[in-house]
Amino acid sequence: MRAIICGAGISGLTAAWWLARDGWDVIVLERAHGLREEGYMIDFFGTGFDVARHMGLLGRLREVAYHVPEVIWIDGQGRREASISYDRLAKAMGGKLLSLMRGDLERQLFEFLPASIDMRYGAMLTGIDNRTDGVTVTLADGTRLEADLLVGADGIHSIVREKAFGPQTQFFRDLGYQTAAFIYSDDATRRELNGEFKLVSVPGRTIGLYGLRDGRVASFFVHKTDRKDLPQNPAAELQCVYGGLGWHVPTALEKARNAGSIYYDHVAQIELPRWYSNRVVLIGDACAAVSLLAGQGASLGMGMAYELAAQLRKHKSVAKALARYERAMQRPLRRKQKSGRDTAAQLVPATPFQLRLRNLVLALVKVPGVFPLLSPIFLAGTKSLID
């Protein structure tokens, strides 16, 4: 049996590992020309943590994880306003919490793949012939590939989804925020951070800065907006939205002008009634993006890859396996999406009142005896979706 996986991100690489382990001939197509280093610091727990444990990957991930003792929220001038202890959260989760750069997770998955997998970077999918007995994929260079299964793991702007299910506009739910991330070098900022994860939080805007082990600084931005299109000049847009803030924000905005790569996109979700059609199936953000505000996108994508492989292993009929995969994962993913929409105002407070309320809740956590009472709020949605 041959599987073609479109997308060499976290979901796609996880699916490639499990399918190859089960004896599938696996080809991975990725339009980028290599591993992607950009992205956020992610909280890795729950479903993804359990999948990594089953893969025997946890040791590698612990080696590249960052120790984040606490997350600190500051105002536009750098004054401390609130914080939460990550050590305390990790303890409440039984130690099953890692802080990882998305790029580090992708690299570890890539390096863990067996040599039998055919990795094709710089490969653009342009056509799909989807049948009940197989699928033919056409690439931009004219290459045609035959397979028993095509897995679309190519993210929120999935080409596989567009070719097999229809235009993105049918399934794209813009949550009213835009986000950016890039990595830059600045010694003064890194010394100021001193291993801490700090978030500048003002109404409708949040900027996170944290130092990396290679001496650089990682940044991410998220802001509320009514804008429906993406700016042609992300650096100029960031200056427009975040200009006027103090602390180390002006330096970050200046560095954005010369950043080699800025990730910039909508904060959005994908809502798709069906995740498979004949021999094409979607996983990860391609079919159920939960958004930055819901979190756990990488972790849930790994869980979907794991479940897909498990059902294909269990059932001889590919059609039955795809139906069981969809039935097992669709309902919990929809709950995750709803949670992300419901908690958006807490993560990026839109008004001074919402900001003060968020800070008050975080302050209460430090009161002796209160954390156990509030822990269900902070740990909601962290339960693993796999056995």
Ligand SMILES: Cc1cc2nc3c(=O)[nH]c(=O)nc-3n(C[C@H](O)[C@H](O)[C@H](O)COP(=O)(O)OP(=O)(O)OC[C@H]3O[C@@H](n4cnc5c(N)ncnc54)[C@H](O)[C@@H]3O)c2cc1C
Given for the second form:
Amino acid sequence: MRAIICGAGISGLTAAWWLARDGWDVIVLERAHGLREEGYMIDFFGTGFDVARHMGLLGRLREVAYHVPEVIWIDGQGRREASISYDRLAKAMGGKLLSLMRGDLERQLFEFLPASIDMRYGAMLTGIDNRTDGVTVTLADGTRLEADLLVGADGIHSIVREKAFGPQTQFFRDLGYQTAAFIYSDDATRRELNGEFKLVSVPGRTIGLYGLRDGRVASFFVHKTDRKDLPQNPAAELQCVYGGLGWHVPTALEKARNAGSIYYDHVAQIELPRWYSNRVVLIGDACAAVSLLAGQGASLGMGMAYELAAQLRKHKSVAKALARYERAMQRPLRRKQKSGRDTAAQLVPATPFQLRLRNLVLALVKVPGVFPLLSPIFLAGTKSLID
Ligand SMILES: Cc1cc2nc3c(=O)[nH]c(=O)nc-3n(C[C@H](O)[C@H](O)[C@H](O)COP(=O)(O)OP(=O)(O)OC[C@H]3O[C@@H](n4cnc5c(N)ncnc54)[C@H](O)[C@@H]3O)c2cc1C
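After the form predicted on its own, can we look at the form predicted in complex with the ligand?
Every component of the complex follows; first up is the chain already shown.
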């Protein structure tokens, strides 16, 4: 049996590994021309952690993980306002929490793939002929490929979804925020961070900065906005939105102007009633993006890939396997999406009152005996979907 996977992000690479392990002949199509380092620092726990353990990948991930002892929130001038001990959170999760750069996770998954997988970078899917007994895929260069199954792992703006289920607008829930991430070099910022993860938090805007082991700085930005389109010039938009802030923010904005590439997107969720049609199935952000407000997109994409492979292993009939996969994952993913929407105000407080409330809760956590009482709130939604 042959599977074509469209998208070599976290979900697609995980699906490729599991399907190849089960004897599928796997082709992966990726429109980018190689691995990308872009992206933010991921809190890797729960579902993704368990999938990585089943794959035997945890050792490699631990090697590239960062030790973030605590996360510190500061105001627009760099004054400390609140903090939380990550070591404490990790302990409460039984040690099952890693801080990983998205690009490092992608690279580790890629390097873990068996040589039998046909990886095609620079290959953009443009067309699908989806039948009950197979699927024909067309690429931008006119190449046509036949397969028994097409897995759409092509992210929140999925072309596979558009071709098989309809236009994005039907399934796209804009949460009213936009986000950006890029990596840059600046010695002064790095010295100031000194191994700490700092978040500048002012009403409606949050910026996270972290010093990487190679001497560079990883940054991410998230802000509330009424804008429905994406800016033509992300660096200029960042300057416009974050321009008045102090501390090391002006340097970050200056660096954005010369950054090779900036990840910039809506903070949005994808909800669609069916995740499969004939021989096309969706995984990851393509069918159930939870958004960075829910904070587990990569982990959940790995969980969906794992479950899809498990159902295909269990059932001879592809149609039955796809139905079982959808049934197993759709409801839990909707719950994760809802909790992401509910907790948005904690990640990006919109008003000075919400900001003070968040800081008060974080201060309370430090009072002896309070953390165990509040830990159900911090650990809500972290349970693995696959174990
Ligand atoms: C470079 C990059 C940086 C990111 N940075 C952030 C970040 O800073 N913050 C955040 O919240 N989320 C970020 N994300 C999204 C985050 O990685 C995902 O939410 C999560 O990992 C689930 O991933 P996924 O594999 O389902 O989808 P994605 O990670 O979106 O992967 C989809 C893949 O499909 C490829 N693709 C799309 N269309 C086609 C096509 N027609 N043909 C072939 N290939 C196609 C894309 O190039 C991409 O590699 C980033 C994604 C990428 C690709």
